[in-house]
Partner chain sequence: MYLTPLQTIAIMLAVALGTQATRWLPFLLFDRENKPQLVTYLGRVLPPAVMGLLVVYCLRSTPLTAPRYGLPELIALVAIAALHLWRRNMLLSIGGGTVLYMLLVQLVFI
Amino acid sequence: MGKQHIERKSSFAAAFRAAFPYSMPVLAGFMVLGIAYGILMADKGYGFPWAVLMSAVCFCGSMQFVAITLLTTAFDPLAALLLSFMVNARHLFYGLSLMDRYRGQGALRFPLIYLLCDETFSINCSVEPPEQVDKGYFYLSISLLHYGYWVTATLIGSLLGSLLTFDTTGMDFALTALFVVLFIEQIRPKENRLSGFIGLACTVLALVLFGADNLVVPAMAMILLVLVVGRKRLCT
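Chain shown above in sequence, structure on its own - the form predicted on its own:
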(Lines of atoms letter the chains of each structure in order from A and count residues from 1; the text may use other names and numbers.)
(Lines give C-alpha, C1' and ligand atoms only; values in the text may rest on other atoms or scores of the structure.)
Protein backbone atom coordinates (compact mmCIF):
# COMPACT_ATOMS: atom_id res chain seq x y z
CA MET A 1 0.00 0.00 0.00
CA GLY A 2 2.80 2.37 0.93
CA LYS A 3 4.73 1.54 -2.25
CA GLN A 4 1.63 2.12 -4.38
CA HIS A 5 1.04 5.49 -2.67
CA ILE A 6 4.63 6.54 -3.37
CA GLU A 7 4.30 5.49 -7.02
CA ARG A 8 1.11 7.53 -7.40
CA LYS A 9 2.79 10.56 -5.84
CA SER A 10 5.76 10.08 -8.13
CA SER A 11 3.42 9.76 -11.12
CA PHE A 12 1.67 13.01 -10.22
CA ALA A 13 5.00 14.79 -9.66
CA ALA A 14 6.19 13.70 -13.12
CA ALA A 15 2.95 14.89 -14.70
CA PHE A 16 3.17 18.20 -12.83
CA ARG A 17 6.72 18.81 -14.07
CA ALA A 18 5.66 17.96 -17.63
CA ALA A 19 2.64 20.27 -17.45
CA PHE A 20 4.41 23.29 -15.97
CA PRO A 21 6.11 24.56 -19.19
CA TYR A 22 2.76 24.50 -21.03
CA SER A 23 1.25 26.72 -18.35
CA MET A 24 3.84 29.49 -18.56
CA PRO A 25 2.02 31.64 -21.17
CA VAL A 26 -1.11 31.47 -19.01
CA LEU A 27 0.95 32.45 -15.97
CA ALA A 28 1.97 35.66 -17.75
CA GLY A 29 -1.60 36.39 -18.79
CA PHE A 30 -3.16 35.53 -15.46
CA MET A 31 -0.69 37.70 -13.56
CA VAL A 32 -1.91 40.71 -15.54
CA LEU A 33 -5.59 39.71 -15.44
CA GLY A 34 -5.70 38.58 -11.83
CA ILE A 35 -3.85 41.65 -10.58
CA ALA A 36 -6.21 43.87 -12.59
CA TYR A 37 -9.21 42.05 -11.09
CA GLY A 38 -7.85 42.37 -7.56
CA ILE A 39 -7.21 46.09 -8.05
CA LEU A 40 -10.71 46.66 -9.44
CA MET A 41 -12.26 44.83 -6.49
CA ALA A 42 -10.24 46.91 -4.05
CA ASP A 43 -11.26 50.06 -5.94
CA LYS A 44 -14.91 49.13 -5.32
CA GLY A 45 -14.30 48.70 -1.59
CA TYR A 46 -13.88 44.92 -1.39
CA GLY A 47 -10.83 43.88 0.65
CA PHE A 48 -8.49 41.06 -0.30
CA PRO A 49 -10.41 38.31 1.59
CA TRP A 50 -13.47 38.92 -0.58
CA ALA A 51 -11.50 39.17 -3.82
CA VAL A 52 -9.53 36.00 -3.11
CA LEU A 53 -12.67 34.14 -1.99
CA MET A 54 -14.41 35.15 -5.21
CA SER A 55 -11.53 33.84 -7.32
CA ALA A 56 -11.14 30.66 -5.28
CA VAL A 57 -14.84 29.72 -5.28
CA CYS A 58 -16.11 31.07 -8.60
CA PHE A 59 -12.95 30.85 -10.75
CA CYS A 60 -14.71 32.28 -13.83
CA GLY A 61 -12.54 35.21 -14.89
CA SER A 62 -14.86 36.95 -17.36
CA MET A 63 -17.91 36.62 -15.10
CA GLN A 64 -15.88 37.85 -12.13
CA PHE A 65 -15.18 41.10 -13.97
CA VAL A 66 -18.88 41.39 -14.81
CA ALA A 67 -19.79 40.59 -11.19
CA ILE A 68 -17.94 43.67 -9.98
CA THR A 69 -20.75 45.75 -11.49
CA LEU A 70 -23.41 43.40 -10.09
CA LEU A 71 -21.94 43.78 -6.59
CA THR A 72 -22.05 47.56 -6.71
CA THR A 73 -25.60 48.00 -8.05
CA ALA A 74 -29.08 47.00 -6.90
CA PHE A 75 -29.11 43.19 -6.78
CA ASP A 76 -31.42 41.43 -9.23
CA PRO A 77 -31.08 37.63 -8.71
CA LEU A 78 -32.85 36.64 -11.95
CA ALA A 79 -30.83 39.05 -14.06
CA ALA A 80 -27.62 37.88 -12.39
CA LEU A 81 -28.52 34.24 -13.09
CA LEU A 82 -29.32 34.87 -16.76
CA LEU A 83 -26.21 36.99 -17.24
CA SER A 84 -24.03 34.34 -15.61
CA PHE A 85 -25.48 31.67 -17.88
CA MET A 86 -24.94 33.74 -21.01
CA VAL A 87 -21.38 34.71 -20.13
CA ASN A 88 -20.41 31.15 -19.18
CA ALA A 89 -22.52 29.24 -21.72
CA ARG A 90 -19.37 28.47 -23.70
CA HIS A 91 -18.41 25.98 -20.96
CA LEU A 92 -21.21 23.70 -22.19
CA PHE A 93 -19.32 23.36 -25.46
CA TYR A 94 -15.97 23.04 -23.69
CA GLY A 95 -17.34 20.08 -21.75
CA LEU A 96 -18.59 18.36 -24.90
CA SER A 97 -15.21 18.85 -26.58
CA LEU A 98 -13.31 17.35 -23.64
CA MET A 99 -15.52 14.29 -23.08
CA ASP A 100 -13.09 11.95 -24.85
CA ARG A 101 -10.02 13.30 -23.10
CA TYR A 102 -11.58 13.22 -19.63
CA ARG A 103 -13.28 9.85 -20.10
CA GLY A 104 -12.10 7.13 -17.71
CA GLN A 105 -10.51 9.53 -15.20
CA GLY A 106 -12.68 8.40 -12.30
CA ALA A 107 -12.72 10.79 -9.37
CA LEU A 108 -10.31 13.13 -11.14
CA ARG A 109 -13.21 14.23 -13.34
CA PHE A 110 -14.70 16.33 -10.54
CA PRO A 111 -11.74 18.70 -10.02
CA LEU A 112 -11.13 18.70 -13.78
CA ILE A 113 -14.70 19.89 -14.39
CA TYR A 114 -14.68 22.40 -11.53
CA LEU A 115 -11.36 23.94 -12.56
CA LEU A 116 -12.14 24.20 -16.27
CA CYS A 117 -11.59 27.66 -17.73
CA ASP A 118 -10.88 29.07 -21.18
CA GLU A 119 -7.12 28.78 -20.91
CA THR A 120 -7.25 25.28 -19.41
CA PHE A 121 -9.58 24.18 -22.20
CA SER A 122 -7.25 25.63 -24.80
CA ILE A 123 -4.27 23.63 -23.52
CA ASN A 124 -5.98 20.39 -22.49
CA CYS A 125 -7.84 20.28 -25.80
CA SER A 126 -4.80 20.86 -28.02
CA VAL A 127 -1.77 19.44 -26.18
CA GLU A 128 -1.00 15.72 -26.14
CA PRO A 129 0.47 14.68 -22.78
CA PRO A 130 3.94 13.10 -22.99
CA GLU A 131 3.80 9.31 -23.28
CA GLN A 132 5.65 8.72 -20.02
CA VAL A 133 3.16 10.61 -17.81
CA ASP A 134 -0.38 9.82 -16.69
CA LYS A 135 -2.89 11.75 -18.82
CA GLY A 136 -5.31 12.39 -15.99
CA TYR A 137 -2.58 13.77 -13.76
CA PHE A 138 -1.28 15.90 -16.64
CA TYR A 139 -4.69 17.47 -17.24
CA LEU A 140 -5.19 17.95 -13.51
CA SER A 141 -1.76 19.59 -13.18
CA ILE A 142 -2.62 22.10 -15.91
CA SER A 143 -5.91 22.86 -14.15
CA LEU A 144 -4.32 23.27 -10.72
CA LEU A 145 -1.52 25.46 -12.03
CA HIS A 146 -3.94 27.83 -13.73
CA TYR A 147 -6.13 27.93 -10.63
CA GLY A 148 -3.14 28.72 -8.45
CA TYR A 149 -1.95 31.48 -10.81
CA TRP A 150 -5.36 33.13 -10.82
CA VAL A 151 -5.91 33.09 -7.06
CA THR A 152 -2.35 34.25 -6.34
CA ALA A 153 -2.60 37.09 -8.86
CA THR A 154 -5.93 38.16 -7.37
CA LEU A 155 -4.32 38.31 -3.92
CA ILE A 156 -1.43 40.42 -5.22
CA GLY A 157 -3.78 42.78 -7.06
CA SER A 158 -6.13 43.24 -4.12
CA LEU A 159 -3.23 44.01 -1.81
CA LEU A 160 -1.79 46.49 -4.30
CA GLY A 161 -5.21 48.04 -4.80
CA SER A 162 -5.58 48.68 -1.09
CA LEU A 163 -2.23 50.51 -1.02
CA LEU A 164 -2.31 52.42 -4.31
CA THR A 165 -4.89 54.86 -5.63
CA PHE A 166 -5.05 55.58 -9.36
CA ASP A 167 -7.52 55.65 -12.23
CA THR A 168 -8.51 52.05 -13.05
CA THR A 169 -10.43 52.91 -16.23
CA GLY A 170 -9.72 50.39 -18.98
CA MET A 171 -8.09 47.73 -16.81
CA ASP A 172 -10.90 45.27 -17.47
CA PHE A 173 -9.86 45.24 -21.15
CA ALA A 174 -6.99 42.96 -20.14
CA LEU A 175 -9.40 40.01 -20.30
CA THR A 176 -10.43 40.83 -23.87
CA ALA A 177 -6.78 41.18 -24.84
CA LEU A 178 -5.99 37.71 -23.47
CA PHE A 179 -8.85 36.15 -25.47
CA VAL A 180 -7.51 37.80 -28.63
CA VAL A 181 -4.05 36.36 -28.00
CA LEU A 182 -5.46 32.89 -27.33
CA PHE A 183 -7.51 33.06 -30.53
CA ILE A 184 -4.49 34.08 -32.59
CA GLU A 185 -2.47 31.20 -31.13
CA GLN A 186 -5.26 28.73 -31.93
CA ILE A 187 -5.55 29.74 -35.61
CA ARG A 188 -1.83 29.83 -36.35
CA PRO A 189 -1.88 26.19 -37.59
CA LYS A 190 -3.42 26.12 -41.07
CA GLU A 191 -5.77 23.27 -40.17
CA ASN A 192 -7.45 25.45 -37.51
CA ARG A 193 -8.05 28.52 -39.67
CA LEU A 194 -11.34 27.41 -41.18
CA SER A 195 -12.78 26.77 -37.70
CA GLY A 196 -11.51 30.18 -36.59
CA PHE A 197 -13.16 31.87 -39.56
CA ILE A 198 -16.43 30.07 -38.81
CA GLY A 199 -16.27 31.29 -35.23
CA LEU A 200 -15.66 34.89 -36.32
CA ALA A 201 -18.41 34.82 -38.94
CA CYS A 202 -21.00 33.34 -36.57
CA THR A 203 -20.09 35.84 -33.86
CA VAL A 204 -20.41 38.81 -36.20
CA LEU A 205 -23.77 37.49 -37.42
CA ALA A 206 -24.99 37.04 -33.83
CA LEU A 207 -23.81 40.57 -33.03
CA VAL A 208 -25.83 42.00 -35.94
CA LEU A 209 -28.95 39.95 -35.16
CA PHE A 210 -29.03 39.98 -31.35
CA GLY A 211 -26.85 42.89 -30.26
CA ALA A 212 -23.75 43.04 -28.08
CA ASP A 213 -25.61 42.21 -24.86
CA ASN A 214 -27.16 38.96 -26.12
CA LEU A 215 -24.75 37.49 -28.65
CA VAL A 216 -22.92 34.81 -26.61
CA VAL A 217 -25.46 31.96 -26.59
CA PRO A 218 -26.71 32.51 -30.18
CA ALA A 219 -23.13 32.74 -31.48
CA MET A 220 -22.12 29.50 -29.72
CA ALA A 221 -25.25 27.76 -31.00
CA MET A 222 -24.55 28.85 -34.59
CA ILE A 223 -20.91 27.77 -34.33
CA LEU A 224 -21.96 24.35 -33.03
CA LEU A 225 -24.55 23.96 -35.78
CA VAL A 226 -22.10 24.87 -38.56
CA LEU A 227 -19.39 22.60 -37.16
CA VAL A 228 -21.77 19.65 -36.75
CA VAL A 229 -23.24 20.06 -40.24
CA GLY A 230 -19.84 20.58 -41.85
CA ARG A 231 -17.82 18.16 -39.72
CA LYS A 232 -16.97 15.88 -42.65
CA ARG A 233 -15.46 18.74 -44.61
CA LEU A 234 -13.55 20.02 -41.58
CA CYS A 235 -12.09 16.58 -40.87
CA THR A 236 -10.76 16.12 -44.42
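Switch over from the form predicted on its own to the form predicted in complex with its partner chain, please.
Since only the chain itself is given, any partners or molecules it might have are not part of what comes next.
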Protein backbone atom coordinates (compact mmCIF):
# COMPACT_ATOMS: atom_id res chain seq x y z
CA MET A 1 0.00 0.00 0.00
CA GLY A 2 2.73 2.47 0.94
CA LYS A 3 2.30 6.19 1.25
CA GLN A 4 -0.07 7.67 -1.24
CA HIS A 5 -2.19 10.75 -1.41
CA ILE A 6 -5.86 9.96 -1.85
CA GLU A 7 -8.26 12.59 -3.13
CA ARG A 8 -11.37 12.55 -0.94
CA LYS A 9 -14.59 13.65 -2.55
CA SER A 10 -16.10 14.91 0.69
CA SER A 11 -15.37 15.31 4.38
CA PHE A 12 -15.72 12.34 6.69
CA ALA A 13 -18.56 14.14 8.49
CA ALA A 14 -20.58 14.47 5.28
CA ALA A 15 -20.11 10.77 4.50
CA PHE A 16 -20.99 9.85 8.07
CA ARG A 17 -24.25 11.79 7.87
CA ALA A 18 -25.12 10.08 4.58
CA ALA A 19 -24.27 6.65 5.99
CA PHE A 20 -26.12 6.91 9.29
CA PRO A 21 -29.67 6.18 8.02
CA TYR A 22 -28.42 3.00 6.33
CA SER A 23 -27.12 1.73 9.65
CA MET A 24 -30.38 2.13 11.59
CA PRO A 25 -31.74 -1.40 11.05
CA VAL A 26 -28.45 -2.73 12.37
CA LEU A 27 -28.77 -0.42 15.37
CA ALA A 28 -32.05 -2.17 16.26
CA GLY A 29 -30.71 -5.66 15.63
CA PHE A 30 -27.35 -5.19 17.33
CA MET A 31 -28.91 -3.56 20.40
CA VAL A 32 -31.00 -6.66 21.03
CA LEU A 33 -28.26 -9.17 20.27
CA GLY A 34 -25.45 -7.20 21.90
CA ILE A 35 -27.42 -6.69 25.11
CA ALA A 36 -28.36 -10.39 25.09
CA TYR A 37 -24.68 -11.23 24.68
CA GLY A 38 -23.68 -8.98 27.57
CA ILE A 39 -26.30 -10.56 29.84
CA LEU A 40 -25.35 -14.10 28.82
CA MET A 41 -21.66 -13.46 29.44
CA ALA A 42 -22.43 -11.94 32.85
CA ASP A 43 -24.46 -15.07 33.65
CA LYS A 44 -21.39 -17.19 32.93
CA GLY A 45 -19.25 -15.08 35.22
CA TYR A 46 -17.80 -12.83 32.53
CA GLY A 47 -19.25 -9.49 33.60
CA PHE A 48 -17.75 -6.09 32.84
CA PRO A 49 -15.19 -5.64 31.30
CA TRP A 50 -14.85 -9.14 29.76
CA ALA A 51 -17.86 -9.14 27.45
CA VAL A 52 -17.05 -5.64 26.19
CA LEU A 53 -13.46 -6.67 25.57
CA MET A 54 -14.62 -9.71 23.59
CA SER A 55 -16.91 -7.53 21.45
CA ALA A 56 -14.24 -4.89 20.91
CA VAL A 57 -11.45 -7.32 19.99
CA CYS A 58 -13.30 -10.15 18.22
CA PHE A 59 -16.33 -8.32 16.76
CA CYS A 60 -17.78 -11.49 15.27
CA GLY A 61 -21.44 -11.65 16.37
CA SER A 62 -22.68 -15.20 16.29
CA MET A 63 -19.17 -16.60 16.82
CA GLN A 64 -19.00 -14.72 20.12
CA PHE A 65 -22.04 -16.68 21.28
CA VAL A 66 -20.29 -19.88 20.21
CA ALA A 67 -17.18 -18.72 22.04
CA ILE A 68 -19.09 -18.68 25.33
CA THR A 69 -18.91 -22.47 25.13
CA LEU A 70 -15.15 -22.22 24.61
CA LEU A 71 -14.83 -20.06 27.71
CA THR A 72 -16.78 -22.46 29.90
CA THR A 73 -15.00 -25.74 29.08
CA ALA A 74 -11.42 -27.00 29.21
CA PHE A 75 -8.86 -24.50 27.88
CA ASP A 76 -8.25 -25.19 24.17
CA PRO A 77 -7.07 -22.16 22.16
CA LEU A 78 -6.30 -24.19 19.01
CA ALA A 79 -9.88 -25.44 18.86
CA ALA A 80 -11.02 -21.84 19.35
CA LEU A 81 -8.89 -20.71 16.42
CA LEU A 82 -10.07 -23.45 14.06
CA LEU A 83 -13.71 -23.18 15.07
CA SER A 84 -13.81 -19.43 14.58
CA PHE A 85 -12.22 -19.83 11.15
CA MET A 86 -14.87 -22.39 10.16
CA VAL A 87 -17.83 -20.49 11.61
CA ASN A 88 -16.68 -17.28 9.93
CA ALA A 89 -15.60 -18.85 6.65
CA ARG A 90 -18.38 -16.91 4.90
CA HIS A 91 -16.22 -13.80 5.29
CA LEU A 92 -13.96 -15.24 2.59
CA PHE A 93 -16.75 -14.50 0.13
CA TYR A 94 -17.14 -10.96 1.47
CA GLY A 95 -13.54 -10.12 0.70
CA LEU A 96 -13.87 -11.48 -2.83
CA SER A 97 -17.03 -9.43 -3.36
CA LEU A 98 -15.74 -6.17 -1.89
CA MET A 99 -12.21 -6.24 -3.31
CA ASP A 100 -12.90 -3.75 -6.08
CA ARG A 101 -14.91 -1.42 -3.84
CA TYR A 102 -12.24 -1.36 -1.13
CA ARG A 103 -9.36 -0.95 -3.60
CA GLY A 104 -7.53 2.36 -3.61
CA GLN A 105 -8.64 3.26 -0.07
CA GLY A 106 -5.09 3.28 1.30
CA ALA A 107 -4.82 2.95 5.06
CA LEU A 108 -8.62 2.98 5.43
CA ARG A 109 -8.51 -0.63 4.29
CA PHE A 110 -7.18 -1.72 7.69
CA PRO A 111 -10.30 -0.76 9.65
CA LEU A 112 -12.54 -1.66 6.68
CA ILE A 113 -11.24 -5.23 6.59
CA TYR A 114 -10.82 -5.65 10.35
CA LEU A 115 -14.49 -4.69 10.90
CA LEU A 116 -15.95 -6.65 7.98
CA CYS A 117 -19.05 -8.37 9.43
CA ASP A 118 -22.18 -9.75 7.72
CA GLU A 119 -24.16 -6.54 8.03
CA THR A 120 -21.32 -4.25 6.95
CA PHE A 121 -20.59 -6.44 3.94
CA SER A 122 -24.27 -6.48 2.98
CA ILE A 123 -24.66 -2.72 3.01
CA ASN A 124 -21.30 -1.80 1.54
CA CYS A 125 -21.79 -4.33 -1.24
CA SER A 126 -25.42 -3.46 -2.06
CA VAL A 127 -25.77 0.29 -1.49
CA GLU A 128 -24.34 2.92 -3.84
CA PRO A 129 -23.07 5.81 -1.70
CA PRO A 130 -24.65 9.16 -2.72
CA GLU A 131 -22.86 10.85 -5.63
CA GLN A 132 -21.48 13.83 -3.66
CA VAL A 133 -20.05 11.72 -0.86
CA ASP A 134 -16.63 10.04 -0.64
CA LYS A 135 -17.07 6.27 -1.05
CA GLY A 136 -14.20 5.27 1.24
CA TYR A 137 -15.48 7.45 4.07
CA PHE A 138 -19.00 6.13 3.49
CA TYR A 139 -17.83 2.51 3.79
CA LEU A 140 -15.77 3.41 6.85
CA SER A 141 -18.73 5.17 8.48
CA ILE A 142 -20.94 2.09 8.04
CA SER A 143 -18.15 -0.10 9.49
CA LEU A 144 -17.55 2.16 12.49
CA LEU A 145 -21.25 2.69 13.22
CA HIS A 146 -21.94 -1.06 13.26
CA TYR A 147 -18.89 -1.65 15.43
CA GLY A 148 -19.93 1.12 17.81
CA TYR A 149 -23.46 -0.30 18.13
CA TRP A 150 -22.16 -3.77 18.92
CA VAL A 151 -19.68 -2.67 21.56
CA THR A 152 -22.13 -0.20 23.15
CA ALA A 153 -24.90 -2.81 23.26
CA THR A 154 -22.55 -5.29 24.91
CA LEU A 155 -21.62 -2.65 27.46
CA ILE A 156 -25.29 -1.93 28.21
CA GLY A 157 -26.02 -5.64 28.52
CA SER A 158 -23.16 -6.39 30.85
CA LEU A 159 -23.80 -3.39 33.09
CA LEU A 160 -27.56 -3.11 33.34
CA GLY A 161 -29.03 -5.96 31.34
CA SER A 162 -31.12 -7.29 34.19
CA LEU A 163 -32.83 -3.90 34.64
CA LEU A 164 -34.35 -3.88 31.16
CA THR A 165 -38.06 -4.60 31.14
CA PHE A 166 -39.11 -3.68 27.59
CA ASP A 167 -40.08 -6.85 25.72
CA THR A 168 -37.67 -7.00 22.79
CA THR A 169 -38.72 -10.46 21.62
CA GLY A 170 -38.51 -10.53 17.85
CA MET A 171 -36.59 -7.27 17.50
CA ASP A 172 -33.51 -9.09 16.24
CA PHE A 173 -35.62 -9.95 13.18
CA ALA A 174 -34.41 -6.53 11.96
CA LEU A 175 -31.24 -8.23 10.77
CA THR A 176 -33.15 -10.89 8.82
CA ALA A 177 -35.26 -8.10 7.33
CA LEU A 178 -32.10 -6.21 6.39
CA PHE A 179 -30.72 -9.21 4.52
CA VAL A 180 -34.06 -9.82 2.78
CA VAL A 181 -34.24 -6.21 1.57
CA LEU A 182 -30.64 -6.22 0.40
CA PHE A 183 -31.25 -9.56 -1.32
CA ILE A 184 -34.11 -7.94 -3.23
CA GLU A 185 -31.82 -5.02 -4.12
CA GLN A 186 -29.13 -7.43 -5.30
CA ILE A 187 -31.46 -9.36 -7.61
CA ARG A 188 -33.10 -6.26 -9.09
CA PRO A 189 -30.84 -6.42 -12.19
CA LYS A 190 -31.96 -9.40 -14.27
CA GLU A 191 -28.43 -10.75 -14.71
CA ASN A 192 -28.10 -11.20 -10.93
CA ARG A 193 -31.21 -13.32 -10.46
CA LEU A 194 -29.75 -16.70 -11.32
CA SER A 195 -26.88 -16.18 -8.89
CA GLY A 196 -29.31 -15.09 -6.16
CA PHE A 197 -31.39 -18.18 -6.72
CA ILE A 198 -28.27 -20.38 -6.60
CA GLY A 199 -27.39 -18.86 -3.21
CA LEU A 200 -30.85 -19.55 -1.80
CA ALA A 201 -31.13 -23.06 -3.24
CA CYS A 202 -27.65 -24.24 -2.21
CA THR A 203 -28.10 -22.95 1.35
CA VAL A 204 -31.53 -24.58 1.73
CA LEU A 205 -30.03 -27.82 0.45
CA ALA A 206 -27.12 -27.51 2.91
CA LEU A 207 -29.63 -26.86 5.72
CA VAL A 208 -31.58 -30.00 4.83
CA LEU A 209 -28.48 -32.16 4.44
CA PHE A 210 -26.25 -30.89 7.25
CA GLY A 211 -28.59 -29.24 9.74
CA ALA A 212 -28.80 -25.72 11.16
CA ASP A 213 -25.49 -25.88 13.04
CA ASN A 214 -23.23 -26.96 10.20
CA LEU A 215 -24.67 -25.41 7.09
CA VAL A 216 -22.29 -22.56 6.25
CA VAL A 217 -19.23 -24.35 4.88
CA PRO A 218 -21.18 -26.93 2.81
CA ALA A 219 -23.41 -24.14 1.47
CA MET A 220 -20.36 -22.10 0.45
CA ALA A 221 -18.78 -25.13 -1.25
CA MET A 222 -21.98 -25.84 -3.20
CA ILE A 223 -22.36 -22.19 -4.23
CA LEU A 224 -18.75 -22.07 -5.43
CA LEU A 225 -19.14 -25.32 -7.34
CA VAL A 226 -22.34 -24.25 -9.09
CA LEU A 227 -20.99 -20.78 -9.89
CA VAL A 228 -17.75 -22.15 -11.29
CA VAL A 229 -19.33 -25.00 -13.26
CA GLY A 230 -22.09 -22.73 -14.57
CA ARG A 231 -19.67 -19.97 -15.44
CA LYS A 232 -20.49 -19.81 -19.16
CA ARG A 233 -24.21 -19.61 -18.46
CA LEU A 234 -23.81 -16.88 -15.81
CA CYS A 235 -21.48 -14.74 -17.87
CA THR A 236 -24.01 -14.06 -20.61
